[in-house]
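Single chain ahead, by itself, as structure tokens, in the form predicted alone.
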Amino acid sequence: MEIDPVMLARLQFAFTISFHIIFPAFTIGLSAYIAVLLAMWIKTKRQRYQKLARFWTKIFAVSFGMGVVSGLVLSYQFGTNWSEFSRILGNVLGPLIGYEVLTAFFLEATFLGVLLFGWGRVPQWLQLTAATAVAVGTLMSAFWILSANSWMHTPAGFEMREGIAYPVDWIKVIFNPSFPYRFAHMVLAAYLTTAVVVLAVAARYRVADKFPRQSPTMLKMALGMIMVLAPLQMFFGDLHGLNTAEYQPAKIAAMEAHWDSSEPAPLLLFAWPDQQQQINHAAFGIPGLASLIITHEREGLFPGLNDFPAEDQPPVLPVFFSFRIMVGIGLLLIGIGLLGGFLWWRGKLFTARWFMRPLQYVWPLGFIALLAGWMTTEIGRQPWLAYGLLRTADAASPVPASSILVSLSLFVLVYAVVFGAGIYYINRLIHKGPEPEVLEAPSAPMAGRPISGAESGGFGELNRERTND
């Protein structure tokens, strides 16, 4: 059986970038969380914030290292497997990726050492400055990478000369039509991913009745972020969808498995798209709702897949299901935020074991939604590597399939070992938890008697916040 080298090259890049994307996304949110904890420590002088900052900094260091390692191989693949892509579009995309290194990575590398090793060695303000610089650096990294990737979806500010793209307006290149929406959507996804991990870790400690002084702080901060960001993500996701409908209508049609543009589209809750026959099997949905969302009219019409030649249609099945996984998890996070907020308002958040037990297992949700969203946007762009400019099949290097298969197999083996060990170590750090803090002085009414388990924040507490909480 003959193996398609282009498909193998795509699988290799998909495999490596799927591992890579989860770590930078996690560190974007985690670096911001650490900076907030340090700011609260300096402002309030309470040890719990400093202990939590040090605890999450250890996890950040491992995640950051795995993100760097997994990102290095992506650049090499541009030359080994996608040389035509580099030759044709390198004048535009090369500088954008270079700016990410010159600004974001250098900023992170400069202050990362202070963040990791400055505890007790540098002033508190410098520790906070280092954390803030690292957080800004991760955002700048996302800025340049999303700008480059968005340009591949909505190219702008360039001209073609003899089949090669040349930039003519860097402002239009950087701030291409889809970039603002995709950047906001991705950054919010990163913050939500981190908030869900912190929430799950806090719930794990509450169920085990461990770290009673730090777990409520993590729980409240993470839940507050989810309550705000999950609905906000839905709003920006809608804006992103409207932008996609304008510039990449075939992708929207694939996301909705919408074939016939002469009829209003239902919002399909489930279906099995059949691209060969151009129909949906076992379809179940809400009539007209997809048209209402996309056109803001219940009877509104938008292009269907039948409006595009078969060779220009994206693969419908993976796009359709990955989009629904992403949206489904988003709705679940909104539900978690609403239920948690209600329990918080009623003063039962920390004592509701029935809520905490399942909550300790939600940590993968953000990563799954992140990967599902990435699959939706990248597979939905096919068969184009740069939309309307360069097809994926025309961008590959003339490399034998056997060579790509060998390197892909080695990637799978090495990644399984390296990242398996990294994730195992992160789990060990979480199991160990934050360092014990020195007991804070009790308030005057409590002087002269020991602090009970209920007062120190165990599950027996009646949810009364002490002054130093």
Given for the second form:
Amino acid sequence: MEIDPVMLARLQFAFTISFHIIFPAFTIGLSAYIAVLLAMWIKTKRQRYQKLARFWTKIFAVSFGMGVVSGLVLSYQFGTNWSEFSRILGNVLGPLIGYEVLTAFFLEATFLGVLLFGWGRVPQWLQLTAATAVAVGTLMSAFWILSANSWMHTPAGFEMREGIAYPVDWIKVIFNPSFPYRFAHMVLAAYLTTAVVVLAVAARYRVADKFPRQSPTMLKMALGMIMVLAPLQMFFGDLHGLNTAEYQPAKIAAMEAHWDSSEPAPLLLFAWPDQQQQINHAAFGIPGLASLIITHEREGLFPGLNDFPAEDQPPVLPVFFSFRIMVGIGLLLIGIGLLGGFLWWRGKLFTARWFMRPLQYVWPLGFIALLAGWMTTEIGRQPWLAYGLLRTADAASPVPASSILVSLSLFVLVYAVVFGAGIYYINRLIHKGPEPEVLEAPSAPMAGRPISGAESGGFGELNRERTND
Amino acid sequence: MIDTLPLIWGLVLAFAVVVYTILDGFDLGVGMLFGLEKSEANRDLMMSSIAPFWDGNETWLVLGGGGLFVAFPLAYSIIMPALYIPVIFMLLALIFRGVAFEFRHVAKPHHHWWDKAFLLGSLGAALAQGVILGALLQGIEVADDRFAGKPFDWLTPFSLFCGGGVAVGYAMLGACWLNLKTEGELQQKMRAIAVWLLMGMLLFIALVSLWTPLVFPRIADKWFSLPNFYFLWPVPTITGLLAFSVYSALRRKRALWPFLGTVGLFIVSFIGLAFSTLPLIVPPDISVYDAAASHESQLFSILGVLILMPVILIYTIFVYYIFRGKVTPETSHHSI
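The block above covers the form predicted alone; next, return the form predicted together with its partner chain.
Below, the chain from earlier opens the complete complex, with every other chain and molecule after it.
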């Protein structure tokens, strides 16, 4: 049997990057959360912030390790499976990856050591600095990698000579047309994803009547984030969509399953797009709403899939559905924010068990929305690897299908074992919860002064916290 | 005018690879030595002697791979498909040992599988890196700027031999690191092992030094032609002196010098290999000039290196300074 090596290489990339993105998305948000918790601990000297920071740092450590090793795979996969991509676009994209390593990876990886092992060895301010450095590092990493990714969607600032891309204007390369929107959308998604996890963990503790002091703090912080960020994310998502309509009309047409450019488009709530016949089955939608969203006119026209030859159309079905999953979860999060906000305002947030019970299970929502969003944009870019420049099929390595098949099977196997174990351990850590441990006196000479915040959590602190509950 | 940027970038990459082999070398080495130590307390000590550093160390490997993509995309697009199997093997091995750090800690007391993952992952990664080195030295078949060989071209007695050499070298670095970072019985044991590993390492260095010029005429030409021979004779001499100083430092129970001397041995060996190969980057045909990214790309990225590399080195040294001194059972607890 003949297997298409390009298809295998695509499967392998989709598999490894989908696994990878879960961890950075989580750690971008979590590192910022830990830095905020540490800052609040230092400012208020309340022990609950310190306990929460340590608790989430444990979870961060497990997640970050998985993010690092799965990311390492990707940095080599550009070459092993996509060597033509590297040869043709390396001049333009290489330096962006280089800056990611130099500005982000070293910063994160080096200060992670301090964040994890510095307790009791370094002063508080340095602990906070390390957490901040890690958080900034993850953001820088997102900046550069999304710049490179956005360039593949909306290439700019380059010229082609003899089939190879050469940079002309670095500012245009880095700040290519879709980058600002994609960056905002992804960073918000990362913070939201983390907030949803924190919310679910807090709800789990409320339901189980555990950690009465820490769980309201987590609940309030997470809910506050969701109340602000979920609507903001909708707004930025809309801007991103308009940008896509301008630069990648075929993708928008696929997202809306809009075949015929001569008619206004309804907002389809459901449909079964049929690429063969170029029509939708069982379509059900609100007339003119997609036109209104994209062109700001109910009767507005925008390109449909019939404007593109079949070989330039993205696969419509997965793009159509993954987009709807993402938006659906976005709306659900806005709803959770509104309902939670209302309960908070009425003073019933911590006691509303009917609200807490389902909330325990919302933790995967952010991850699912994030993956669905990435599938929308990446499958929507097909058949191009760099939009209009390089087709995915022309970017693969001269490697036989058998090699890719074996490595793909190994990746699936290893990831199942390693990440299965990782998620199991994270769940166990969450089950155990924040530990009521008291810091030992610092022994190392680096610690110039005692960790006063940790020791201030005496009875006065307990009493004060009780009145908060 | 010949563009000097490709050569500068070549040196930067060589620097990244040297730093990587030294830094991740000692922590992969500790991982391999893990198998020789049965006591749980000592295993914890070994692990915590490298736990704060391994992540930063491994980033140099990302810089190596990423840097190749940045500065020499053509070389990257040839080497990766050619060395597909050992590269994937190395990545899988690194996954196992990387996650073992945290998993082993949180899985206690049911962590013996992660002990094995840590040991075998470290060993596998070291062997794969040596095989990659050997496969690069022996050369890659290229036609029309693309890899034109077979999937198993890399698999030769020479590349396997290099795999063994790198693994022994890393184990030596690991033993010297533990000699530096631990005390008492564990330290004595590592010192004893280090003497044997030093002998093994020297044997590999000597055999590779003989093997390469005998089999690859281009390397023989470089070493045994005049005037090169005049300024190359110090290389084997310095290697011998360093090896002797490491040996006597181990006998005199010094903490720091065996490690520094072994680092010196790595650097000298690397200079020898770089001299044998540069300006080729994909032997036998492709030089750094052929493979270089466009001038603008190399210029833009080298500016980043020149500005950021000193900063990276400063904070890396700072973190090593924070965690200086011996690891003891008291400080070896995972502190979060």
